[in-house]
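Shown here is one chain on its own, the form predicted alone, set out as structure tokens.
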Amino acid sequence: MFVAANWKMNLDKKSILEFTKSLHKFKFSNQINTCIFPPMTYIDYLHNLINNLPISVGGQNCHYKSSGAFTGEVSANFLKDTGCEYVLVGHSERRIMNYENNDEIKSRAQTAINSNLKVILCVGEKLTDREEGKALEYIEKQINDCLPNNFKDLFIAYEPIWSIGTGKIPSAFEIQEMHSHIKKIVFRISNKYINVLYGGSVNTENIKEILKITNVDGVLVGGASLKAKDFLAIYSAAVKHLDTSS
């Protein structure tokens, strides 16, 4: 089970310090893998604050080149060097606002893997694709185009674009269907089984129901991860889910 927190462009140094104070008071389970993706400028700061806790730190993105004249970009090697274990690649906000296409995302994922980072590859459809019955087809193309070669540690996060930050989520059947679809696609391409996370308006109220859905191997949490109390409540729900299902 995996619980990931994407802070996006939120939480300053003071806020992160307060957040981590709550983490140090909390008893974590060895059954849950956890990673926080802070703003790039605070990766090293967060890593130093929680390096004795069973929580990994990740980068929200990386460039497809290991170095060079790319002003404002961050190398996968640099992420690894500052303590990152994971990196998000292909988040819909990057795809839409930064015009990252599938070829570029595949290159970023491959570069991250070559730098020994574990990749969380994000996929998700627009509302029009869902309403027109094209969601499965859309996600299949994304995976076919973006899946890197020879990966060892890779997760896919299914985040329907229309669900991110809106409070709306697909039905349990739609999530189960999509996660099953994703696993079959990846196995067909690579002959490997992968874990699929659900992301998109995950919060303290719906986490229990989401975790009950077949083929949901964890969650990628956005807004609900910005408050330590909510993040730890989601984490606790994951622990309880494992305890009751075992």
Contents of the next structure:
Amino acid sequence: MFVAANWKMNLDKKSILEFTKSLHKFKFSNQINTCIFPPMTYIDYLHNLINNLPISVGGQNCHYKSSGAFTGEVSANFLKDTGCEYVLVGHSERRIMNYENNDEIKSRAQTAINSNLKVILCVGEKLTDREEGKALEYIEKQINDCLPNNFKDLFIAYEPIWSIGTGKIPSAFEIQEMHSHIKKIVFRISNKYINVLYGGSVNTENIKEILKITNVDGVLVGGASLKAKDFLAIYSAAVKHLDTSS
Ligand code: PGA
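Could you present the same protein in the form predicted in complex with 2-phosphoglycolic acid (PGA), rather than the form predicted alone shown above?
Every chain and every other molecule in the complex is listed next, the one we just looked at coming first.
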């Protein structure tokens, strides 16, 4: 079970320090993998503050080249060097606002793997694709085009674009159907079984129901991960879910 926190471009040094104070008072479970994706500039800071806790730190993106004349970009090697274990690749905000296409995302994921980072590859359809009954087809193409070769530690986060930051989430059936579809596609391409996280408006209210859905192996949380109290409530719901389902 995976609980991932994508802080996006939020939380400064002072708020990160406050956040980590709550983490130090909390009792973590060894059944849950958890990773926080802070702004790039605070990766090192956060990593040092939570070094002794069972929480990994990750980058929100990495470039497809490992070094060179790419002003403003970040290398997967540097992420690894500053203590990251994971990296998010292909988040819809980067696909839309930074025009990252499937080819580029595949290269970014491949470079991250070559730097020994574990990749969370994000996929998700637009509302029109969903409404026109084309969501499964759309995600299949994204995976066919973006899935790197020879991966070992790769997760897919299914994040419908229309669900991110909107408070709207797909039905339990739609999530279950999509996660099962994703697992089958990845297995067909790579012969590997992967874990699929759900992301998009996950919060303290809906977490319990989301975790009950078949084929949901964890969650990628944005807005609701910005307050330590909410993040830890979501984490606790995951622990409870495992306790009751075992
Ligand atoms: P949200 O974001 O939880 O705020 O909807 C999720 C994400 O973008 O990863």
